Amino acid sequence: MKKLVGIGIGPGDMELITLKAYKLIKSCETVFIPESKGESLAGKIANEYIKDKKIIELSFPMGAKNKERYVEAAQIINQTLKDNETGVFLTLGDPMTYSTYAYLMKELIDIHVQTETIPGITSYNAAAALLGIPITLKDESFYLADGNIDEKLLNSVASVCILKVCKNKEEIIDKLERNGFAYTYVKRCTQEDQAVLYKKEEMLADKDYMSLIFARRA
């Protein structure tokens, strides 16, 4: 039976790829990587590990409705892999956290391609470590959001991380301030061009898609 392993390769630092993920990448023949606008950050991060592999790029434009692309990508994977062959699909962060892979996995299961998932370090885990700020402590709750936040939920949590904040940062920051949160902006976490911003005006001026805001109650 054909098999695809979804592998989380972390937020950017190639040394944050887990040992299990590394071994699977090195043992397989075919590597599938997501690309958008002709670039693959996942491929760039894992470049040293996949140089000798057969590499298949699958296109998933950021922000696009990709239902048909997931179906098409699943068919490409099915047609590429030989019977009893195992391939890997590399994804940023963790495969089960706001990931293209989660949608692709469903389509693969529907056409009877076996799947397995190897977890990875998320950007918010890495950002918390970078900032030296706990994600949660005893008896606390944590809120992870994608691009926006529900202000009602803020009342019940001690910390929050908002991913992909490039579109509506001002609205997000206003909600955090109204609800008593201290916040920090991190872009390209663990990558070569990583930056941490503390001033509101600098956060609002930055346009990087690979950005997040991490906040805790002041």
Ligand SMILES: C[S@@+](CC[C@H](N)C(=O)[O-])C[C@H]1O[C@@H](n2cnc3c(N)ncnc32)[C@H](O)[C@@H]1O
The other form holds:
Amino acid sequence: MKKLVGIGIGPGDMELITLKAYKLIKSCETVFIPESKGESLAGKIANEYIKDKKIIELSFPMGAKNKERYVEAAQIINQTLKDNETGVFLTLGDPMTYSTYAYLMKELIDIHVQTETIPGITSYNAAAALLGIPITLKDESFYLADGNIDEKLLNSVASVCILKVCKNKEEIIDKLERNGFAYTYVKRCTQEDQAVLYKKEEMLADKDYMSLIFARRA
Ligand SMILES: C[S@@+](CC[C@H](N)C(=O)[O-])C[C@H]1O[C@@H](n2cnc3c(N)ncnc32)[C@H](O)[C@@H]1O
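The form predicted in complex with the ligand is what I want next, because the block you gave corresponds to the form predicted alone; please supply it.
Time for the whole complex; same chain goes first.
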């Protein structure tokens, strides 16, 4: 049976990849990487590990309706892998956290390609470590959000991390301020051009998609 292993390659620093993921990449022949607008950040991060591999780029245009792309990508994977071959699909951070891989995995299962998943260090794990701010302490809950926050949920958590903040930043920040959260903006965490912003105006001016807001009850 053909097999595809979804690998989380972490937030950017090429050393923040698990040993299991590293060994698997090294042992396989075919590496699939997601690409959008001719760029693959996952491919760039893992470049050192994949340069001697057969690399297949799978296009996932950002913001597009992707159901057809997942079906198509699953077919490309199925056609590329030889019988009993195991290939890997690289994904930023963790494959089960707001990732293309989760949708792709479903399409692969539907066409009887076996799947396995190797977890990765998420962007918010890396941001909390960088900032030296705990995600959760005893008895606390954490809220991970995508693009915006539900203000009602803020009442029941000690900390929150919002990914994909670029579109609704102002609304998100207003909600955090209203509910007594101290917040920090982290851009390209653990990558070469990493930046940490504390001023609201600077956060609002920044347009980088690879950014998040991490907040804790003040
Ligand atoms: C499609 S989600 C991918 C999440 C990823 N699977 C994870 O485990 O972190 C993309 C969003 O993740 C966040 N992100 C991913 N890597 C990041 C990094 N190195 N620094 C800051 N934010 C990052 C950004 O909010 C970005 O908009």
